[in-house]
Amino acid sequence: MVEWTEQERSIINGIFANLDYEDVGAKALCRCLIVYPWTQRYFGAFGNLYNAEAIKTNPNIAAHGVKILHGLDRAVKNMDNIKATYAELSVLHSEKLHVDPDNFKLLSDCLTIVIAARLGSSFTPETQAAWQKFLAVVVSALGRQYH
């Protein structure tokens, strides 16, 4: 189990409470998709994929980042039990989708760059430690089906 400060769990809870889920879900695929090509193969069905351009205006990429930042409000909302809480998308993402585990920490590099961004001079060390641990923890528990 992972042990949580205050000051941890008020970082995540005021990242999440400003957080703009359109704009930061989609760009944070998009990156992830652009930067690291090849995890667009889990995205065939999402339509044309073919250029970075593409991918920042396809809505299935938009609604699907939206949708991974709805998922980490449930990391975020039970922070004392984040393994049990994505059991069921682990299993879904090993079993059925054949996700490379490794793609969820692209993915939350891509998050953290995002983040950073947008908060700038919040985004201190302190704030940056807090977060990564919580997506380490979020990682970790995604890809605990595949071990």
Second form
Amino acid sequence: MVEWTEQERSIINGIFANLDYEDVGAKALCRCLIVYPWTQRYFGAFGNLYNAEAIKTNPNIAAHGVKILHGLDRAVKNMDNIKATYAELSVLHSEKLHVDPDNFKLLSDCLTIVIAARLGSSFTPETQAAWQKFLAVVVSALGRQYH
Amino acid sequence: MSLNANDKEVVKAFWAKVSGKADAIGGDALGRMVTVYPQTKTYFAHWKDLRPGSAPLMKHGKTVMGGVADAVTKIDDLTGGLLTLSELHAFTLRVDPANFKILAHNILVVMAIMYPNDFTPEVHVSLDKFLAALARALAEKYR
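Please show me the structure of the same protein in the form predicted in complex with the partner chain, now that we have looked at it in the form predicted alone.
Shown next: the complete complex, the earlier chain at its head.
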């Protein structure tokens, strides 16, 4: 089981309490598709992804980024049991979406960059450590049911 | 995933913008690296104070970014240009190359914090490719 300090819980809850999902979600997914273009393979039905401008103005991508970000809400509410909380989602990503789990880390790195840009200097090394630990647990849980 | 002409232009232009704060960037990146990835502290056991902002970390951040600055000037031939640095890392420092990726990530985080509007996805991808190419050049002489 993952051990969380009071400080880590407070940091994670604090970030999500003040999160602009519309902005951060959209930006994180866009950045992922631009910085790691092979991730576009999962978005064939989303319309024009031809270049960075197209990706940044694509409403389907923006909406999906927000959806993904809200997907993290359940992990925040169940920090002591993220593995079980995401068992179904993990099966979905494996069996239905066929997403290579390495991609979870790529998106999580882009999310970190976007959050860092938003929070600026308040994204201290300690905050970054708690944030990345949280995302690492989420990523691990999402990959857990693959076989 | 080698650097194309656009990548090189983007990296040079962004570096021109940020090079004034190179020392601070390096110090901040190293502080984050040892905090977020504590296993990296094993390379700095000879320093008493590894807290973010400590003197040895800030000094070393300056050294590391000096290397990055040098690499920017040698962007057309990183392997050749960084030969001596590669030998240093391979034979003397013997830093596991996996750590280059870790430090690169933290440099990118610092860029996002310090230059939120300039560190666009387009700049991000070129800088990420550049740091990866730099890491490859540094690992050249390892075996």
